[in-house]
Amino acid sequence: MKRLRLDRWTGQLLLARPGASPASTPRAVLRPAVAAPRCTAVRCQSTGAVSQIPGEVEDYHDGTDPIRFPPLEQLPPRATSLPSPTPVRALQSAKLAALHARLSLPERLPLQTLARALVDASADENPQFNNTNLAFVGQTLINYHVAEWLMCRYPRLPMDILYAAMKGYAGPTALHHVARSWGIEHAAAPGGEVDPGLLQFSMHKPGDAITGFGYRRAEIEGMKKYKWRHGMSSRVVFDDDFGEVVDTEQSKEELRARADTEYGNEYTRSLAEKAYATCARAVAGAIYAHAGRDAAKAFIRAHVLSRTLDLSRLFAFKKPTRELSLLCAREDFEPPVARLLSETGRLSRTPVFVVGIFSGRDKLGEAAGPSLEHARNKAAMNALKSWYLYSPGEAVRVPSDMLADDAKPWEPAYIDMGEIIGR
C-alpha cells in the first residue's frame, strides 16, 4: 500500500501553530522572504502586459511555494495595490466577456473599454481610468435621442409633461433599472484585485459628477426655505435635462456626514443608483466612441425608448372643464357640453353615471363615476388627454435620420401651438 504524506497536506498551515518542529515543516516554507524594493505602482492603458521589474515580489506572495499552491488567479505585479483592475486584465475576465456577448456589442468594442465603463469616479478618480468622460458621451446621446423621439412622436405634451417623461426614459433611477437588467453586478468594494466584470463603486464618497447643462440657481436658498415657485420659463432655462434644480454641495455635505453612522440609508442608495446609471451611459458612449453614431442610435432604441411608459398617468389637472372650455376656444371649436348618457342606481348605495362631453356633434370624452359631478370631470380629463396624447404614428422620424448617407427627403414634423394655460 502506498503511504500517504500528510504533511505535503498541511505544510502551508504549520506556519500558524505555534512551537511547529522544523523537521516537520517543508522546505518551501523556512524559505526566507526576499524584502521588495520599494516602487511606484505604474498603470497602462494599454493592452500590452507591463514588463515586471526585476526583483519585485508579487502580491499573492505568503510564503507558501507558488508552484504546489498556486493563486486562484494570477494577479500582475502590485495590482491590489491600484484602485481598479488593470486594463490587461480585461481580456480574462469571464463575466465581462457574458457581459458583451449578453448585450449584443459590436466587436470594435474591445472588452477593455467596456471594464472602463464599469469603474465609477468614486471608487478610481483618475478620468483616464474612470468612465466619467464615457458616460457624459452616453449622457448626451441619450437625452438627445430621447427628446426627439418625444417631440416628434407627441408634438402636443405639456413641457413639465416632457419633462417627466424624459425622466422616466433617461432618468437615473430609469437608467439604474436597465443596468440592472443587464445582469450587472457590483463589487463589495473597489479595488485592484476586483473582477472587470463587477461594477465598482464607493458607498462612502460620491465621486466627480458627470459634467451636465444648467446653471446654480442664486435664489436656490429661498427657495428651500421660503418655497418659492420656480415657474416653467426658468426651469427652461437654469435647470438640468430633466426640469430639476441643480444640486447644491451642502445637500451633498449633508448626505455625505450620514454615510459612515446609517446603512442602507438615502445616501448609499443614491450613490449605487448614480453609479448603475452612469454604467448604462458609458455603454452608450463606449458605443458611440467605438461603432459610431448607427450603433449607439440602435443600441438606445433597443434598451432606452423599448421601454413601456404610461404618458397618461403623468397628467394632473386641477380644473380640467376650464382647460377643456379654453382649448375649445382657441382651436374655434364649440363650446363643451357635458351630457349624460346612462345610470344605474341612482338611489343606491353604489350609483353609477356615465357622462359624456361634446362639442357639437362630436364627442371629446367619455367615463363614468359615482357621481355627476366626478364622471364630468373625468370625462373632461379624457377629453384633454386624448388632446395632448396625439401622436402621428409610431414609424415617426425624428431630426437625426437625416444624418444616414440614403436619408430620404425630410418631411417637417408637426408643431403644436402649445399647452392651454400654465400648470
Contents of the next structure:
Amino acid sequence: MKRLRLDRWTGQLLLARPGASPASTPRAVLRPAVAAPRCTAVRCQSTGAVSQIPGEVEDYHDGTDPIRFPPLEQLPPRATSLPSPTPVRALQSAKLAALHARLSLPERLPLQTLARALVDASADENPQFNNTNLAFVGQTLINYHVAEWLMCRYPRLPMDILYAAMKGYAGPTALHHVARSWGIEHAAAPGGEVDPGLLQFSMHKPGDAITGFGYRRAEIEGMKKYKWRHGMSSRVVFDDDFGEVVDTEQSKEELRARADTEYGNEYTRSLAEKAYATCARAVAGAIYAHAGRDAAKAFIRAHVLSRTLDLSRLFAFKKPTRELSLLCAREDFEPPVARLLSETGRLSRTPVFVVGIFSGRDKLGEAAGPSLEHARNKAAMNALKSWYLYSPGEAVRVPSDMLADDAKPWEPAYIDMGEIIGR
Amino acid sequence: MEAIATRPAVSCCRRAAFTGVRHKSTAARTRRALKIPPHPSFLNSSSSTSPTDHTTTDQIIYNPPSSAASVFHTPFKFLPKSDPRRRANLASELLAASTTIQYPSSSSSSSTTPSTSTQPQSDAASSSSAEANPFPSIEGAPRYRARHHLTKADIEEMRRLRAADPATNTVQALSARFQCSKLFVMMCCQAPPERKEQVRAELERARDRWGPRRAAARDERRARMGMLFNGEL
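Previous: the form predicted on its own; requested now: the form predicted together with the partner chain:
Let us now look at the entire complex, which starts with that chain.
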C-alpha cells in the first residue's frame, strides 16, 4: 500500500492553513498543531507587520511542482499572506455572483460589499475588511423591525414571551438558519487565498465584534455564584435585545479555553452559528447602506419576519387558574368558574373530561384532559393564552410604515395596560 | 349495535351448522355482511319519524369531533373596546348573553328547533348567570369570599394564636375561626421553625412508608403536571 504524499497535494485545504510550514511532514499536517501558533497570517496592508516579518512577503509556496500541479486559480501576488481575500477577487467569484442573484439583491449592492459581509471578525481583525460594522447596522435594523412588528401584532405579550419571540425571529440560531438557507458555505479556514464567496471565520479565536446593546452588570459575579434573582425590570434596562445577561468576559474565556481542544465540539458549533448569524445581519446592513431603508425593510420582512414561529408554544405557567382570576379581577369580569362540558369514561382507565372556563356566560377557554384538575388547568392556560395572543389583525400597521411618502395618517396602535403578574 | 346483531351472515352461519358448511366463496356475501346501516345518531331523527316533513335542521354532527378552539381566536370578552370585531358583534351581544357560544338552556334539548331554543336563552340572560349556565361547576365555591372585615387587632390575635400553639391553631383552624381564606392566614403569619421541622419530619416518615410503585406514581404525576404547565401535554 502506497503512502499518501500529503505534502505534494496542492488543494485548498493545505493552502488555507497559513500557519502550516512549507516543509511540513504528513503527520504534522494531520495532527492539529497545538504548540504552533495558529494565526501567523501577516497583514500586508499594515506597515507594522511588513516591517516585522520581511521574509514572508513572498508568495506562499508549499513545495509542490507548480508545472505538474498548477494552482486552481491565478491568485494575485501575496494573496496567501492576507487574512481575507482582496476585494478585487470578489468580481471573479462565481459563488458570490450566484449568491447575489439568488437573493435578488439590488443592483446597487456591489459584489465587493457582499464579499465583505462574508468575512467574520474572527477571520480578519481589521474592521475595514470584516463585516462588524455592517452586522451592527443590520442587527439594529432587524431587531427594530421584529420588535415593532411583534408589539403591534401581539400587543399583549408579556415581556419574557416577547423576549423569547424576539429571539425566535432574530436570535443567532434563527439567523444562522436563514443564512444557511441562502446557500452560504463556509471555508475550512480563513485566508487570503480562499474563494470570496465562502463564509470565513476562525475556529480558534472568537474575534472582537461588538454586535449588541446592553450593559455588563456590576453584580454579575454574585449572579453567577449565588444565582441572584434578576427581575424583568432590570432585564429591560441592563440586558441585551433578547433579555439575556451580557457576559462577554466569561464567554470569551470559555472559548479561549475550549477552542483548541478538539475539532467539532459545541463551542466550535456555536462559533459557526455566531458567524453565520453575523453574516445574515451584515447582508441586511449592506442592503441598507447601498439600497436604502425601504429595500432593507422589504428584505427583513421577506427573510426574517416571514418565518413561522408558533407563539402559543412559548408560554409556560406556574399557577394558571390564579393568574386567570387575577386577570378577571383586574378587568372587572365575573370571576372565572370551571365547568364540566362533557366527559366520558369517568370510571375507566382512560377518562376524558372536557372543561370550560366561564366568566359569567362567556366561555374564556376550553380543554380536554385525563382528569378534572388537568383539564381545568389546561383550560385556564388556554384562556390566558387567548388573552395574551390577542391580535388586532393580520395586516397591522407598524410605525415604520409612516416613513413612506404616501402614507395615510397614523392611527394609534393598541397598547395593553401591562402584565397581570410579576415574573 | 342492533344492526350488527341482525347481520344476515351471522344467522346464515348458524343455520349452516345443520345443513352443511357454506363458505364465503365470493366477495358478494362479505360485502353484504359488512354493509351496516349507520348509527341512529347519524340519521336525521326528525325526518325518520315523519318522512313527509323535510324541514332542514341546523343540527350538525361532527365526526371526528371538533378539537379545542385555537388560542389565536380571542373570546369576545377579551376583545378591547377599540377593536372593530367587538363593535361589529356588540348588537348580538346585547340581545343574547354571549356571542361566542350559544348554549342551550338545558342539556337535553340538543335537538330543539331554533325557534324554541331562543326563548329560554333570552330568559336566561335576564336571570342571574350562575343559575342559567347548564354546565356543572367542578370547583367548589370559595369557602370564604374576601370581605375585608379583619382589622389589625384581628391579625395580631391571629399571629399570637399561631405562635402560641401551632399544632392546635393550624392554618385551616384559623381560617375557619376568622372567616377568611387559608391563603390570607398564610400571608399573615408563619409557623415557628420547630413546628415546620415537625411537619417536615412527619411528611418524611409518611414518605418512607411508600413503596417504589407509589413513589414512582407520585413522581410521574408531578412530572406530568409540570409538562402540562410547560405546554407539553
